[in-house]
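One chain comes next, on its own, written as structure tokens: the form predicted alone.
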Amino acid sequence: MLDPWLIPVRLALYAALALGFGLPAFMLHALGNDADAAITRRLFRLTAVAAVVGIVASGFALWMMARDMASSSDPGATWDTARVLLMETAVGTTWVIRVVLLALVAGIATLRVAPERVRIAALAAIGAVALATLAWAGHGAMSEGDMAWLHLGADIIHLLAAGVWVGTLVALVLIAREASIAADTFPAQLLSRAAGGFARLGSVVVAALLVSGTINYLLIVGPSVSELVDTLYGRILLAKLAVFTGMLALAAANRFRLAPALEFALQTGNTLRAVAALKRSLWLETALIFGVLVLVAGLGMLDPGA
């Protein structure tokens, strides 16, 4: 039986990798050269913290997986199994790649080794590859033959789209908090511009999640609807879809009501109520997306047919 503590470890790993890619992706597409320096520094620091958390969580996940496979609490037996995993399996290879990439992310985000835009672009590219390595540790690696590449590709697209959403929401929450306490309207202007920019990108993200999620469902569970209600995996998947629907409703409210309201408020100079409303919605949407990550952490431990 798998260790239940593996769920919070997997949650920390998923969240860290999503932020390690999603935050620099947000900075790349939403922050221009006139972005607030304090907010940019905060996002760099959060990216570095996410990378460190990802390294630690990767270590715990590997150890717990090896201990489960060894069926022993003996550290020596667990270490021998972990060494086999690292040296002789695709999971181990991608684990090493992930840890090395996360170390690079932490270094680039912390040290000013290049111009800011170059660092952001490098963080987004490296973070994307690090996040994609999760595909080899999940159900995306269960297919064989030609279907294997389709499954892995769909899994990677799903991971990257989710990473963009997670990183953008966390960044918008930070900016909304700054806008709610700032004496001037610049943070509110940045929030309005960033929220509007993500509204357009969000359509692409949602489409990528729906298409890749459908492919994954067909390859893992199949077209049978009964699998959704007769198995624990299916019921958790239904819960995930329900939470995702709530996220879509909030995202639609942000795009068509709250973001335009903030843009109008900026013209009148009274932004407090509009910022507060958008901030509440962003917090709720962020809570829901981390709820999805909790469910995904559990799904990855289950046999879909059990």
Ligand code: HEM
Contents of the next structure:
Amino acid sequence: MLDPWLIPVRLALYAALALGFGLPAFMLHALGNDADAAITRRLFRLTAVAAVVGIVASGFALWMMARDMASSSDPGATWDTARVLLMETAVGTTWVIRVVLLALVAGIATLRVAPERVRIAALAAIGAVALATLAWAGHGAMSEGDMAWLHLGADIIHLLAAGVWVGTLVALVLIAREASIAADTFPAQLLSRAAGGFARLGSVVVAALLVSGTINYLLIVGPSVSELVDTLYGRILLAKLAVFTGMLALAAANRFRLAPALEFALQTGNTLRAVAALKRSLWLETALIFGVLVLVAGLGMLDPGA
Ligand code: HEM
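Give me the form predicted together with this ligand now, not the form predicted alone.
What follows is the entire complex, opening with the chain shown before.
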């Protein structure tokens, strides 16, 4: 019986790795060279914190997995199992790669080792590989033969698409907070531009999640609809899709109502109400996506057929 404490650890892992890639990816596609220095600094700092949380959560996840496999709480037996996991399995190899890459992310996000745009591009690339390693830690690695790489590939696309959405939402909430307290309208202009910019990328993210998620389901459960209702795994996935639908409704409201309202308000200079409405919706959408990550943290531990 898997340790229920693994759920908060897996949630921390998904959230940290998604931010470790998603925040620099946001900086790359939404923030130009004229971005507010204070906001950029905060996004770098949050990326570094996410990387450190990712390393700590990876340590806990490995230890808890080893303890469950050793089915003993004796630290010596757990350490022996952890060493075998690290030295002799794909889970171990990808774990080591992830921790090394996260340490790099923490360093590059903290130290001014290169021009800002170079650091942002490097963080997005390294963060993407670190996030992709999670595919080997869940059901993504359960297929064999020809289907093995299709499943891993679909799962990696799923993780990266989820990372872009998580990172963009957290960054937009941060900018909206800044815009709601700032004396000038610069942060509100940035919010309007960034929210507008994500509208286009957002459609690609949603399509990638739907296609890769369906491939995931077909390779884990198979072409069965009844399993969605008959199994705990299926019911949790249905709950996830319900939350996802709520997110789509909020994203549509942001795109077609709240962001255009802010754009219009910027012409009159009275942006506070438009900023407050968009901020509220972004907070709600962010709460929902973390709800999806909680469900996924449990989903990946379940036996799909049970
Ligand atoms: C906001 C939208 C979504 C987010 C943030 C999200 C996030 C995730 C994450 C992080 C994983 C874990 C991958 C792993 O551990 O390897 C996952 C797995 C999965 N997702 Fe999604 N997903 C989203 C939407 C969808 C949609 C729309 C579908 C279905 C069409 C879907 C189906 C699945 C399936 C079947 C799995 C495999 C679960 C497992 O057994 O480990 N997801 N999702």
